[in-house]
Amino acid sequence: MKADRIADPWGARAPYRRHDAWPSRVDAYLAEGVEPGAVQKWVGAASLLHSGGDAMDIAVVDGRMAGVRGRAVDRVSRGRLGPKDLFGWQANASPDRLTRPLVRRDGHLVETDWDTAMELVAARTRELLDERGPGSIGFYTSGQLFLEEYYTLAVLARAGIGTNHLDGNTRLCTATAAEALKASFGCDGQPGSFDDLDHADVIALFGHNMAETQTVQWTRVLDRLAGGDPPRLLCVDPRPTQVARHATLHLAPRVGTNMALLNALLHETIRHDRVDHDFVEAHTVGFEELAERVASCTPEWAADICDVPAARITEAAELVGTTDALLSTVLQGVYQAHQATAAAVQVNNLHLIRGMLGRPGAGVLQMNGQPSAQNTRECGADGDLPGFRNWQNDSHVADLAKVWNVEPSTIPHFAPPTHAMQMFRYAEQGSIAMLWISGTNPAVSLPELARVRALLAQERLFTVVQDLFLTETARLADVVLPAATWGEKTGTITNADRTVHLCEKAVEPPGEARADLDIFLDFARRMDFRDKDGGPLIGWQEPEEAFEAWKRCSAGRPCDYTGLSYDRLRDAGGIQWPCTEANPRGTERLYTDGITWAHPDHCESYGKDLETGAAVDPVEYRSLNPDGKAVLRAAAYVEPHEMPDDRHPFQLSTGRTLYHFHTRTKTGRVAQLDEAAPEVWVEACAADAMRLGLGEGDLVRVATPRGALEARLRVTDIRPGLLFVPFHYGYWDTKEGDGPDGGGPGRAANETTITDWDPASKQPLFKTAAAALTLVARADGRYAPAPTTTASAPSDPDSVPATAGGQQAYATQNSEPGGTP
């Protein structure tokens, strides 16, 4: 069976009942003209363009990629693939891939050889270390590399260079997930499992547009909705997402008010005594303070703040408060706001006071955005120390120093690791003089882009960019290193429910492009980093050797990988950590027998004040939580920092669409995906559009105190007073290449966003800017280039053509066992 997977992103239904196993369905797509019999080999991998971790095989014909297929036995996907999985691999063969290193000469980037480029990087590093010390060097990495590459980067940055400035773009998408888990459970680590979707009675999605960000898991929900004893869905989202359209109850609160809504849900749960007191007594501290804090947070109080009827809040509280199996998921609608961590923690609190943890269907999924965001956190490439070690605990630092055979003083732990937003501020001020950016594109993804472009273009800042393409950021660099990508190198990826997959090299990278691991190892050799005995600091050369080194670092820690190996992952497929020799099948759920990593001697963090971000000191934490239970942390609602006014009467939220990933550097080069959403657009509701005399397809200007963009208007059922702009669109496919054409109107959403962040997780705010909306030109028969299959569907379904991919988007869906192409 074949289907247009652009028109129908989730594919055919396979209904199943609660507690039954999700039926398999193998999805596949082969390039035009390639017959299944022509495929010479299939190479194992997992998806790269979201955090779902769908296992797949890459088809190889004559040394080139020719397609992909799902894997029926995969615990995550049961063979399914989403549109980005099916079509995204074609970006690897783009003719504009970087194939040779570039260096800046007389203001222009020119090709050179690897030795010249790397020696330039090493020479500048030595010069800065001699003159200004390790604090003058920063590393900003990605959520798209492999575990082995992050770990190598963490070792060379922290123990080789000795800098505290190492973070990832995961700061923009997953920092709140980590901070919320540390705040509640003392340590990072996803409590739940995707398998909980098979068992839950109620699935509550807080700011999580699962239908577009984790398409395969949404397929799983759709299959359950079509079967017996379907789950009831609670959707909290200001947009009319597909989740909202299928929800039992949809709440569309004013953006920036999640904290008030969640405090009201907790108020109702406690008021009706829907509390598992035995669980609270055995496994938590802080219940009395939480109960006192939410005592006045009635549904009526929250209704005024959230602009949601009190009766609907009461209904939501009853839904989550009376079920026997509650699964909650959380993502950017919560994470990219001014009280991100505080709100995400209240979701944890809801589960803790209801005892909804550690059993099938009862769990929390604090979701990730990018495919290997989890690995940046485990390996210490996102600001924390590797293996979820606590930088405030000297014994943890000493333990890490022993693993690396260096003195503890070698590892900077005099202050909290520098978060990305502060690193870019240091670069702007000049204290960071060298910034090495790998696998990410801050000139499109960071807030307030005019400022970001200016700081990256400073002559005093030496910038190294390692990427596949000449991105907006690479165009501003001093050295550009061509990187290999998924399918062209080997390594492991861990998804949002702790499942580790092995991704193996299928084809050679183009030209002279190298794996990120090889680039980091080359740099380490040139710098001649040594351990305390004079041996090489980094003793591995191959991905598998790096994985074995990481296993030694993870031993005895919450993310213990010691029971895994490349051979085991090849044979068994995805396995969830922790996985040890005593537990070789991995761990489906955490906290099945109490809270295990919150003890003061073992925890990754002592926590932070949710309202100010001030760190809790060790003595205070030990006094609060001497026995290592989960901590119920309370917080009051605080109004967003920037509110609408007469000049900027709307709230502006940026976000994602199903067919693109990050800054569109890959998906914008794939015909099926790009044609589904080829250009930026703005969403507003019908009432607001009518009041301003605007209609579908009008060219409009969105302006904030930072900047402006122009795009065509899509009239949707989004909540009144709110505008939405997808954040994917930059300038690489425009005349200028790195910014607005000729100083004209911007195209990127982040021209308008604010430099501000959540106090605890330091995740930037992309959801609560104040904005103005004005007409630039009439539609004149044109319509917004937004898909109709998603949250961007028009209010009037007949007003625009339906999104479809046509013949080029037809993919196989096979429900027969073994029925692969």
Given for the second form:
Amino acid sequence: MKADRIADPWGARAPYRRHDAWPSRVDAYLAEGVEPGAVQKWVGAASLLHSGGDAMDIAVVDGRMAGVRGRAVDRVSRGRLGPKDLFGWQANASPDRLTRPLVRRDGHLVETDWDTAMELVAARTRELLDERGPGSIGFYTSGQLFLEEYYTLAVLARAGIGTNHLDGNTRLCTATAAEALKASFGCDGQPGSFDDLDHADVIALFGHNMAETQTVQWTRVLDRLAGGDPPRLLCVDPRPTQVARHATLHLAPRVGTNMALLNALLHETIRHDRVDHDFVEAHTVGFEELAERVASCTPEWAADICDVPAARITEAAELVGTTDALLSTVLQGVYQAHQATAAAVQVNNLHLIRGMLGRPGAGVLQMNGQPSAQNTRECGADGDLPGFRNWQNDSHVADLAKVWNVEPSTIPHFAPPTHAMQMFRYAEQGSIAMLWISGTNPAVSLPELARVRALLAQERLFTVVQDLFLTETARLADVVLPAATWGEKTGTITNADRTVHLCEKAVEPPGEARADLDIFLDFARRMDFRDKDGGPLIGWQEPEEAFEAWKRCSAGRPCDYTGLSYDRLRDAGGIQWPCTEANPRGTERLYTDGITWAHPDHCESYGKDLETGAAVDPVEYRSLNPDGKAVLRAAAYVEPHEMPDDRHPFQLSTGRTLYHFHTRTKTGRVAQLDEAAPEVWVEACAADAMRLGLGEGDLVRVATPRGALEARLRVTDIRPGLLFVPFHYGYWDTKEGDGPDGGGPGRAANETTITDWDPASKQPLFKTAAAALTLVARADGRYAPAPTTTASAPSDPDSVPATAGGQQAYATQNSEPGGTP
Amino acid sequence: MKDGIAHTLRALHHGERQLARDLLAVAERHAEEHEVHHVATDLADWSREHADRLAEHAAGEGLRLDDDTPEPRSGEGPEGLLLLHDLRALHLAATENSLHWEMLAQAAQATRDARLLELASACHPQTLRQTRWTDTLIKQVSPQVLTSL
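Give me the form predicted together with its partner chain now, not the form predicted alone.
Everything in the complex follows now, all chains and molecules, and the chain you saw is the first one.
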């Protein structure tokens, strides 16, 4: 059976009943003219364009990628693939891939050989180490590399260079997930499992547009909704997402007010005594303070702040407060919004006081956005120490030093690892003089782009960019290193529910492009990093050796990989960590038998003040939580820093669409995905549009105190007073290439966003700004280039032609009704 | 030696000397308050010793610190130090407020003034959070600022 998977991103239904196994359905797409019989080999991998970790096989014909298919036995997807996975692989073969290193000479990037480029990088590094010390060098990496690469980068940056400045773009995406888990459970690590979707009675999605960000897991929800004993959904989202359309109850609060809403839900839960007192007593500390903090947070109080009727808040509280199996998921609507960590922590609190943890259908998924965000976190490439070790705990640092055979003082731990936003500030000030950016595109993805471009273009800043394409960021670099990607190199990725998959090399990279791992290893060799006995600091050459080295670093830690190997992952498919020899099948859920990693001696973090970010010191934590229980951390609602006024009467939120990933470097080069959402747009509701005399397709200007963009207007059922702009669109496919043409209004959402971040997680706030909306030109029969299948659907369905992919988007779906993996 | 570190050594050396003098002055002024007198004198010794050790350390690095070193004026010195200076000033101001809250709370207990005690109990924890915040920021920023000048 074939279907247009652009028009229908989620594919055919396979209804199933609560507690049954999700039936398999194998999705596949082969390039036009390639018959299945012509495929010479299928090479195992997992998706790289979202955090779901859906297993797939890459079809290879004559040394080239020719298609993909899902894997029916995969625990995550049962064979399904979303549109980005079905079509995204084609970007690998783009004619404009980088194939040779580039260096800047007389202001221009010119091709060179690897030896010249790498020697330039190493020479600058040595010079800076001699003159200014390790604090002058920073590394900014990705959520899309492999575990082996992050780990190697972490060792070379922290113990080789000895710098505190190493973070990932996961800072923009799911730093709050990690911080919220550390705040509540003392340690990072996803408590729940995707399998909880099979068992939940109520699924509460807080700022999580699952239909677009994790299409395959949303397919799972749709299949359950179509089956017996379906779950009831609570959707908290200011946009009319597909999740909202399928929800039992949809709340669309004013952006920036999640904290007020959650405190009201907690207030109702406690007021009605829907509290599991035995669980609270046995497994938590801080209940009294939490109860006190939310005592005045009535639904009526929150109704005013959130602009949601009090009765709906009461209903929502009843939904989450009376079910026997609550699964909550959280994503950018919380993580990128005002009071991010405080709000995400209140979701944990709701589960802790209701005892909804560690059993089928009762759990929390603090979601990830990117495919290997989890690896960035666990390997210590994201502003943490490897293996979830605590930088404030000397014995953890000593333990890490032992693994690396260096002195503890080699590893900077006098202060928390520097977060990305601070690193860019140091680069702006000049105290960071070299920035090595791998696999990410800050010139489009960071807030306030005019500032970021100026900062990256500074003469005094030496910038190395390692990527597949000449991105907006790469155009500003001093050295550009061509990288191999997924399908062209081997490594592991761990998805949002701790499932580890092996991605194997299927084809050769183009030209002279090299695996990120090989680039880091080349640098380490040139720098001749040594351990304390004079041996090489990094003793591995191959991905599998790097994986084995990481296993030693993870041993005995919460993210224990010691029971895994490349061979086991090849044979068994995805396995959830922790996985040890004693527990070779991995671990479906954490905290099935109490809280395991919050003890003062074991915890990854002693926590932070949720409102100021001030560190809790070890002594304080020990007296607060001597037995290592979960900590119920309370916080008060605080008004957002930027609120609408006369000049900027709207709130502005940025976000993503189903068809694109990050800054479109891959998805924008794939016909099926690009044509589904070819250009930026802005969403406003019908009442606001009518009031301003605007209509579908009008060219409008969105302006904030930082900058402006122009886009066509899509009139939707978004909440009144709110504008939405997708953040994917930059400039690589425009005339200028790295910024707005002729200095005019740009099309990148981040021209307008504010430089402000959550005090605890340091995640920038992309969802709470004030903006003005004005007409530039009438539509003249044109439509906004926004998909109709998703949250950007027009409020009047007949006003715009439906999004479809046509013949080129037909993919197969082989269902085996009732089949189980 | 990094300029930022030299500057901070001078400031701290001066501060420790000054605190030692202040402690001794307090000890003399309140000689009849025995606990204050003795403990302040003991604490002055600590600060004097700190100053001596700082001078010794600096000498080893070729930097002369003595009592004639002029006190760095507020905001003076390398540009990047201004943030640290301001954070330090905020921290000290918050600490002063914290002590005033403590004094009020103690007085409220002594006079059984429930309203004042309630006020102090409600506000003092936030003052302490202010001091922790400045302390956290100083910890984070100072390694970068002091090593980059």
